[in-house]
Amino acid sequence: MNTVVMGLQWGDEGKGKAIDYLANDYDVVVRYQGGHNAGHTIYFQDKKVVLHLLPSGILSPHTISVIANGVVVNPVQLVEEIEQIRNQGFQPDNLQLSSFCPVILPVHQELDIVFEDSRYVKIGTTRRGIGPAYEDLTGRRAIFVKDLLDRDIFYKKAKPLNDYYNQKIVSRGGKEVSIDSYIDTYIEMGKKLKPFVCNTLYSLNSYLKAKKRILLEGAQGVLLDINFGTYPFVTSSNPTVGGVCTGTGLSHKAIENVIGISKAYTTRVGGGPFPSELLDDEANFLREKGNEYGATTGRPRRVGWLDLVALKYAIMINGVDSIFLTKLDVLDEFDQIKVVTAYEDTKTGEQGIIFDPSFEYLENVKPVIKTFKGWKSNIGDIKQFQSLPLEARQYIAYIEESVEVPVNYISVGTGRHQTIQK
């Protein structure tokens, strides 16, 4: 069965661990969108591995790992990441890189910084050039991975683009980026990446025809989707299920199962509305227990209780079949555990369960809270669902009842083995 794994919140749900856990049952693992603004942390054989561009199946030696055309690629970052996992004892021999992945240039990164600093409302981007690279794709001026393989073609495409953006950067007080400062490096990265480059549209469809099992991996969370997220505090691509088809070249018929990843609570990085956000000592405790600091940026994450209104919205627009619940163990020491069951309009006092992603709406609601008794015990070594404390099972049952989707996987620790499958 071909499966899509996606985050159902604002990212950082634990997709890396979930995909690493599931990958052994699949022949192919595919990244279909995002860039190196993603950070997937995996603990494997007592090693901590942080992946930004490489699919999370890269640590499984018998799995083909594919970076599909929907991913924007910084070639320097990708080469560094390949070398990093080699140094940790893993071999990325089964990696495929789409020749049609748009390339992030150094001038994109400088442009990202300048635009973020000049916004009337700060979005909280990672300033890594992701947005400008996607803008070039939709503006029909993108440079692709295949262009790195020919210096003349790369220069012919990159030089006018670089000059055009430098005018904008300098006019806004930014630092000019000369193409001569990076062209040699990028062509060298092209040589190192060449063994992995292919037309993944055809390879993926050939795997589909051969009935290989395909696992499709999103980067950021559903609530950051450019079309359905909390705009403008969103990413520049489609982590939602529709991004699978545009980001890989597989048809909708290839999608047979959708697993949504959700923390047992909620986090967010950067700006934007967050109805269940905690701002007191409870927030600090939850942040430290969950080690809620960005794998990519190191920024402390904003934390809050599980928001069932937002979760139901994410499940609805993606046709989610089951939930992989992560970081349940982070709640081990809480006397009380809370969930958001509805929103109350602060102007009218009306309550509802509609998730309107607009900033104007979410900034004017307050959460309606339901409180559960905590289990106050360490669950990290538990292997069976029925062995979980009664309070933990009741909490999970309430989530299932509320969102009308089963919780089939429960993470109780960082290790691959610390996963309960119902």
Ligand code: IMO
Second form
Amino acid sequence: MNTVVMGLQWGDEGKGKAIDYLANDYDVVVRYQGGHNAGHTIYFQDKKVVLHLLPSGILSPHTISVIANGVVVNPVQLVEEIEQIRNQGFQPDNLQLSSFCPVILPVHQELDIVFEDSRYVKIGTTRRGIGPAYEDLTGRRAIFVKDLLDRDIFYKKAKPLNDYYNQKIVSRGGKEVSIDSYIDTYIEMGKKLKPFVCNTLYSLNSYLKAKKRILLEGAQGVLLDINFGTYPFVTSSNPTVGGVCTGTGLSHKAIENVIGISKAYTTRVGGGPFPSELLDDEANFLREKGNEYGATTGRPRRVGWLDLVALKYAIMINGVDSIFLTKLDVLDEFDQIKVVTAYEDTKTGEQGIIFDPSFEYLENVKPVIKTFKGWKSNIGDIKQFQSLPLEARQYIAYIEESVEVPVNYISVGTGRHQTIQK
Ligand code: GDP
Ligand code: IMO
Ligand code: MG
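What would the structure be for the form predicted in complex with 6-O-phosphoryl inosine monophosphate (IMO), given that what you showed me was the form predicted on its own?
Then the entire complex follows, led off by the chain already shown.
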């Protein structure tokens, strides 16, 4: 079944781990949006691999890996990542890169930095130029991967953009970026990437016709979606299900199954509302136990309890069929485990289960909490659902009942084998 795997929270749900586990059952793994703001961690045979642009199926030798048109590509980063994977003993030969991926230029990154630094309320972007590169796409002036393959075309398109952005950068106190400082490198990267470049829209549709099994790998998460997330504290793409169609050229009919990834609690990195956030010693304990530090920027992640109001919203707008619950083991030592079941509007005192993603609303809600007894034992080696402690099974049952979707996979550690299929 062609399957979308997407994060249901604010990113870092463990998509890399989940996709690496699932990839064996698929022929093709496709990234459909985002860029190297993503950091997907996989532990394979004691090797830690962090992927930013390469699809998480890349470690499975028979899988075709596709970076489709919805992904914004920094070519220097991609070449580095391909080399890193080779150095770690993997063969990224089955990689395809869409000729229509918008390219991130050094000016985009500089713009991201100066915009972020001059914002009164910070989004906390990854400072990688993701937003400005997507702005060029919607502004109808993007430079694509195919343009890297011809120096004259690249220069003709990039020079006016570069000049225009330099004015903005300098006016905000940033450092001018000369096109001469990177054009040779970008053209060189174009040469290195050329063997992978193709029309992925046609290759993907031919795989569909040939009944190959396709897994679509989301980056970020539903609550960071440009349309449905906690705007403006969002990323500039659509991790949600519509992003699959616009980011690949596969029709909606190709999507047969949606697996949503959720941590057994919640994290967020960067600014923005977070109703179930913890700020005390419990937060520090959870952060350390869960090793909640960003895979891309190393920033400490904000942490909190599982928020069922937000989870239901994410499931509703994406037609999620089942949940892959990650990091359940991180809760092993807690006496009590809490979940948010509703929000109380602090202005009116009313309780509700509507997730209105606006800042003004979420900043003014108080979470309604249900408390569960912790299981207080190590579950990292458990292989069967029935062998999980009763309290853990009760916690999962409550989640399933609340969101009306089954939890079909439970992850109890970083390793591929530390996954329980129900
Ligand atoms: P992604 O962006 O969704 O792929 O997630 P990240 O890789 O940014 O962050 C998830 C982190 O949690 C990584 O360090 C994973 O190795 C780790 N992880 C994933 N699943 C589990 C799990 O079940 N238990 C524990 N303890 N760690 C996990
Ligand atoms: P993965 O795929 C968590 C967050 C940033 C910031 C906001 C906008 O690993 O789950 P951007 O650089 O995209 O303009 O930043 O989005 N963000 C992520 N948070 N995981 C990610 O990716 C993220 N990618 C972006 O921290 O708040
Ligand atoms: Mg991540």
